[in-house]
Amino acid sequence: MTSQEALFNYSLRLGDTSIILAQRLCEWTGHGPFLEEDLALTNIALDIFGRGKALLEYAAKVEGKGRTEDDLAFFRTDREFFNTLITELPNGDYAKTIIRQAMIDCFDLAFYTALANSKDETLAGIAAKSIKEITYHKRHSFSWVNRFGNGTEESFNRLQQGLDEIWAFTGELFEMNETDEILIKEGIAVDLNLLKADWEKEINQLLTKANLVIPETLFMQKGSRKGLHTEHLSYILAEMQSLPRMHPNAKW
C-alpha cells in the first residue's frame, strides 16, 4: 500500500463514519422528546454531516480519479463503506441514541484533538474546526446520560439497556490496520492506542455518575476496516442513496 492509498483509505474511513452517524441522527428530526432537543440533535447531525463532507471531498482529491464527495457518498455499495459499526446501529429509543452518542463523542473529541496536530494540513484543519463542535456535542450527550441515569426508574432502565446493546461495538473505535501504521510513521494519523486509556477512564467516570454497569462480555464486534458490516448499513444506504441513483445526472 502506498502513502497515497493509505491517506485515501484513512480520509474515506473518517468521512464514512461521519456521514453514516449523521444519517442515523437525522432520523430523529421531528421525533425528538421536545422541540428544543429535536433542534439540538438535528444541529449536531448537521455538524457531523459537514465534517463528513469535508473528509470525503479530501478523499476524492487524494484519490485523483475524478470522483467527487457526492460520488463517494452516493455511488458505493455497503462493502465499499468503512464506517465504524457503532454508527450504523439502529437508534432504538432516545436513551440508546444518547448513550451511543456519548461513547462516540468522548472518542471523537480525543481523536480530533490529536488529529489537529497531523502533518497533513487538510486533515489538521478539518480536525481543528471539528473540536469546537464536538466539545458541544459531548457536553450535550454527557448531560443527558447523567439525566437519564439519575432520573426515573424507566429512564435508567432504558439507558442501561442501550448500553448493553452497544457496548460490544465500542472496541472497534480503537482498531487499527496497515493504513494507520503507514500514516502514523509519517506523522499523519493518530495512534489510537494512545487514546484508549483516557477514553476508558472518562467513560467509566460517566457511567459511575449515571449508576450504569458495563456489560461483562469481553467480546467486541469488528469488521468495518475490511468493509464488513451489520445488515443495517444496507438499509441506511438504500434510503440515503435512492434519489441520486434515480437521477444521477440531475443538477440542482
The other form holds:
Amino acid sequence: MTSQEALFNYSLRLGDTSIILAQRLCEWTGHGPFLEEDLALTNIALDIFGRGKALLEYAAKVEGKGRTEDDLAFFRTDREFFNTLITELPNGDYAKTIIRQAMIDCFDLAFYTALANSKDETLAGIAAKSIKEITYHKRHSFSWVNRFGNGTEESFNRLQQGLDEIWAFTGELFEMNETDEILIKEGIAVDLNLLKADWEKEINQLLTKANLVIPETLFMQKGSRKGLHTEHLSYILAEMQSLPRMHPNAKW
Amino acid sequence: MGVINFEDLFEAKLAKNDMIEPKDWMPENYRKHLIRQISQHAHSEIVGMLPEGNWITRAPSLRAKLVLLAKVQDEGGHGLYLYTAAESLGISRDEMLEALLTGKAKYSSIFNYPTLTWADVGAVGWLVDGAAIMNQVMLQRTSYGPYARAMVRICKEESFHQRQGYELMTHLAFGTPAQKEMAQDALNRWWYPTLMMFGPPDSESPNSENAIKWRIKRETNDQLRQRFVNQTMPQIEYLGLTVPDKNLKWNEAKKGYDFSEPDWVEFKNVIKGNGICNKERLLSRNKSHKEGEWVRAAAMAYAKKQNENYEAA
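Now show me the form predicted in complex with the partner chain, since the one above was the form predicted alone.
Let's see the whole complex now, leading with the same chain.
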C-alpha cells in the first residue's frame, strides 16, 4: 500500500463513519421526543454530514481518479464502505441513540483533537473545525445519559438496554490496520492506542454517574476496516443511494 | 381624572400603526383570533417538517442533503418562535400541542399533499414557501408585536428556502429528460394546491374582515393570489415549464394574469380531513409525541431531583 492509497483509505474511513452516522441521526428529524431535541439532534446531524462531506471530498481528491464526493457516497457498494459498525446500528429508542452518540462523541473529541495536529494540512483543518462542534455534541449526549440514568426507572432501564445492545461495537473504534501504521509513521494518522485509556476512564465515569452496568461480555465485534458490516448497512445504502442510481447521468 | 376606556386606547394604537404588546389591553376577540392564527401557523411549520423530511435520507447529493436538513430544521425553529409568540397571549404550548394532536387545531392544508418525488422538495420550497412569503411579508407589519417580530426572522429564512427550492428546480428543468419530466410533474401537482394556500375567494372568506380591521392581515386572499401568479409566471417560463391551466394568459388591461380558480371542492375536502396524508400526518405527530413521553418524564424527574438536592444543600 502506498502512502497515497493509505491516505485515501483513511479519509474514506473517516468520511464514511461520519456520513453513515449522520444518515442514522437524521432519521429522527421531525420525529424527536420534543421540539427542542428534534432541533438539537438535527443540528448534530448537520455538523456530522458537513464533516463527512469534507472528508469524502478530500478522499476523492487524494484518489485522483476524477471521482467526486458524491460518486463516493452514492456509487460504492456495501463492501466498499468503511464506516465503523456502531454508526450503522438502528437508532432504537432515544436512549439507545443517545448512549451510542455518547460513546462516539467521547471518542471523536479525543480523536479529532489529536488529528488537528496531523501533518496533513487538510485533515488537520477539518479536524480543527470539528473540535468545537464535537465539544457541543458531547455535552449534549453526556447530559442526556446522566438525565436518563438518574431520571425515571423507565429511562434508566431503556438506557441500560441501549448500552447492552451497542457495547460490543465500541471496541472497533480503536482498531487499526496497515493504513494506520503507514500514516502514523508519517505523522498523519492518530495512534488510536494512545486514546484508549482516557476513553475508558471517561466512559466509566459517565456510566457510573448514570448507575449503569457495563455488560459482562468482553467480546468486541469488528469487520468494518475490511468492509465487513452488519446486515443494516445495505438497507441504509439502498435508501440513500436510490435516486442517484436511478439517474446515473443526472446532476442535482 | 376621567375614566380610561381601554378599547379606545387599543383603537388609537391601531390607528397610529403602533404595536400591541403582550401586557397591553386587547379585545377578547382579537386575542382569540391571534391565538388561532399564530398557533395554526406554528402547527403548519411543525407538520410541514414531515413532507420535506420524507426526502432527507434520500437526497441525491451530499450538498442537497445538507440544504434540505438545514431547511427542515429552520421550519422547526419557526414553530418554536411561533409557539412562544402565541404563549405571550396566555395559552400554553401543551394546550396548543394537545389541540394539534387531537385534530382540533388546523394546520396548513398544503401539507396533507404527498411529496412523491425529489422534485416535490423543490416545488415545495419554491411554490409553497413562495406563497407563504406572500402572506408573511405583510405579517411583519402586523399589529401584534411578538408576532410581527417573529415574522421578520421567519421571512428572511423563508425567502432563502424559496431560492433554494427554485435552484433545485433549475437543476431538474435543465437536467436530463427524466429530471425535466419530474420537475413538470411536480409543478402540475403543486400548482393548484399552492393557489389554495391563499384561502377561499374574498367573497367567501369568513375571517378576513376583522383581520384587516385589526391589521392582522393587510391584503385580501384574492389580491395575494393574483400577486403570486404574476410573480411566479416569469420563473416558470425561465424553467421552460408550463402550468396545468389552459386559461392562464396575460391580461394587458389589468397588467396581470388571468387564471383558473382552484377546485374549491377539493380544498374543502382536504380541510375536512380527506387529503391523502391527513391521517398519516396526524398519526406521525402523535406517534413521536407518545414515544417521547418517557423522555420528557425523565427530564422532568431529573430536574425535580436536581432542585431538591439544590434546596437540601
